[in-house]
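We begin with a single chain expressed as structure tokens, specifically the form predicted on its own.
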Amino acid sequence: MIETPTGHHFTHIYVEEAAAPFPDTDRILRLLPQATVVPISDARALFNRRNQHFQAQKSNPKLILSVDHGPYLYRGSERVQSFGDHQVYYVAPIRNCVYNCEYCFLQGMHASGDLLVTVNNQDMMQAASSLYRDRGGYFLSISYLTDLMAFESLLPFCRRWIEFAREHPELLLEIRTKSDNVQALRDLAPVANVVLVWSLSPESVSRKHERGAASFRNRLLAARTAQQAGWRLRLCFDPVLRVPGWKDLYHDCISETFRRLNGEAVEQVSFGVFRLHGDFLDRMRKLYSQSPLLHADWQRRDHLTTYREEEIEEVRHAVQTSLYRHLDPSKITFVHG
């Protein structure tokens, strides 16, 4: 298999006919010269075809380079923490992720485990700029359907959007990650309206349920590097999984986090429990027939699959108690639904 600068492997690259002339296509092909290149006519049709097996493809994911014809901006859920009154939007430069977290909703959303990569990113930026001119500032997540930081050495999407935010000062840009690839941004000056968000889990949880993601320790060191460089920083402990010994695991995880980071300079911490919408869990159970996590006795109500109410409250109390040792309560948000 072909190893990328981030340590991930791609043996095949499917190139949509319309994507062939774009500079990003040329960059990918130059960085992965040994990959087999397969011309295709319709990237979306390949990505969305029936009878695929997400997890089988995850063992050897392919890149599908495509031209996105819009819409480029999507309205985000109001449940997304939006830093005040900003309206929430997201873009999807990549669909699917180089990581393979057992609980990830993407495997319930997409038929394919391959990565669909948009090479006309400039069109997304033009749409974002047009909305900015029409409506002023808003909250924009660029990594809602992937982990762009982990892909940064192949295509510098984070860098491009950070520079975009620098030119649109009323925009609030969020980059969320489980990567330790912060060095990819080392030569960039921090931007006042860009927030980096690290998702953190106890080491044993990460090793078992977040396959391919950076270790807890390495994520924490990356977050500290970013904080010391002057970037705005948020943290996310989500989902909290009620694995054996979960109270001690998450307490120790939080304690170590704030031993390494300056809590006063962490703007916000959010946390939540495992939850999935609609029929995502049914699809995921078919992919993970041996997963104790996904085949647990979950409760379904109001189109949401999650823990029982008393279990949720127990998690909320335990995690809040640990976080209160390090943060003002106004910085802590419980996310659910």
Given for the second form:
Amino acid sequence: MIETPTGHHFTHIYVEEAAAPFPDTDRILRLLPQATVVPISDARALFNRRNQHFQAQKSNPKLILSVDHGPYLYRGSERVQSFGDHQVYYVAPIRNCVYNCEYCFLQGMHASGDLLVTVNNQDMMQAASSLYRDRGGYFLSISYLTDLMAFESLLPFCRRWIEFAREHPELLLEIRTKSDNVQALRDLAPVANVVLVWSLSPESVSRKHERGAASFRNRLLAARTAQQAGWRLRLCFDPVLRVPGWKDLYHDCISETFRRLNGEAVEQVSFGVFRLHGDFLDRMRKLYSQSPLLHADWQRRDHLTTYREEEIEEVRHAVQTSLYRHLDPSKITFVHG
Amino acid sequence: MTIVSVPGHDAARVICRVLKLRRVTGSWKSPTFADSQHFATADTVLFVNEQTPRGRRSAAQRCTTDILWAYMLGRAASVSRRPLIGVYLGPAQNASFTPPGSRSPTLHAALPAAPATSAGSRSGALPSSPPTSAQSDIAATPTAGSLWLANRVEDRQAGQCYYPDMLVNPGLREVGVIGSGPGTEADAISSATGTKAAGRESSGPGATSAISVSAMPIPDRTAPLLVDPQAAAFCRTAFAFLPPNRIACCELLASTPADETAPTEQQAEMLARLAAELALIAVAGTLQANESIEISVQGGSGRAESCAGSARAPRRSRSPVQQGRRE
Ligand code: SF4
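For comparison with the form predicted on its own, provide the form predicted in complex with its partner chain.
Up next: the whole complex, starting with the chain shown before.
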């Protein structure tokens, strides 16, 4: 395998005609000198082709560089706002992720497993800026449809948006990650309205169900580095999977987390159980006929597929009990829906 | 099910020898070879889809080929849970190529009546980093007898473009193909000069609209471009039936339109390996828990097993992204 300066390896880069003149296109092509460039007319048409196999494409994902023509800002659902903030929006500088979590809803949402990268990030920022002018502060998630920090060495989206947040102090910017690439931000001074959120899972769960993502220990070390550097830090244990021995696994995971991190300085913790919208699960099951997790006997209610009510309550109680040992209850949010 | 389509008997003979295929008796107009007595039970099928010089076929012949393809793929696709791959193998119309220049032009086409045509100019800087071996491959000159893997096939006449998923590559160099369908020389020339195809822009199944390659001011990293009308016909049909991860399109270059170039044994083995690797990826996604399957084709073999979604194909172009890797 050819190592690149960023540690990423993509064999092909599909470049939309309109994306060719953008500096980000040039940057990516320079950083991935071994990749073959394939010119395309319309990135979205390629990305949205019917009949693609998400998981087959994940075996060797490609980059698709595109120009986004808007809308740039989307209203966030409850799944975005895990911490009870209001007026939630998200942007999608990248669609799809360098990781491949078995439960990830992107498999049900996107036709393709390739990464669709927007090279006109500036237009997104302008849209975010004009919304800010119109209605003041709001909560903005920039890594809702990807893990942006894992991509940071290739395109510094996090860095750009952090600088953007610095200039828009009423904004609350959330960067959620399962990576350990905090080093990419090491020369940035923490910003008061930027929150870094690490998504954590017990080691065995992450090893089995979060393919490619950093190990639990590395994520924890990264979160500690960020905390020590002065960044606002939130954590989430989501989704909690009822794997064999889950109670002990999550209890140990939470204990280890607060052994390594200063609980006082952790702003908030959210957790939730596995949940997916019904049609997403149907599509994911087709892609993943061998996944015991996706083919488990889920209960479907109001378009949401999840555990049975009593199982959810059991998870809620168990995780809450573990978290109460380390945190003030006001800092804990249970997310569902 | 692996389907290999070849343009003539010479090519078929070599591939049949490598893959140990025998002629299947049946109702096919075009000869069909397989590794079993019947098409329905075969793991590998070889289909000789054309016996006339390329670009000189009548509309009826083209239609027959398309119908045969549709029939073959339709039947094969109905065999559930088997890998199904279309590998198109055919000579380009002419192999008079202009070696790529260092900066521009970068678009190369071989045309029947306009040999050594190279067209299109590009602006934009070259990448500053030194060329890697892959780049050297890209810059390689297509020569007669060489075998190429298409990363896109344009059907200019229909205004569509097809992109097989480039998931595995057993070492073949890549090429872009202008398959202008039942096109004329003028079509091909206008394609080669990068003129956007007139006509509908809407996409067919699995297709996106055609592009104006030469207008792209991107660094000189695209694969060379060949003209092969057959490739478009193949893709039209294959993309209607199959997902792009189960389609590969190969080009074997001939020196003249009438030349029935056959692949070498080594190239046939490469095709077999490509087929086996694609088959592994295709089949791995369909396995039930704790199930595994062995796929063995001369020149390539491997094992796919269900283990939380990891298809175990021979690790050639696998590329897990390294960022945030485990300790
Ligand atoms: S890290 Fe997040 S976005 Fe990426 S695959 Fe996992 S769940 Fe999906």
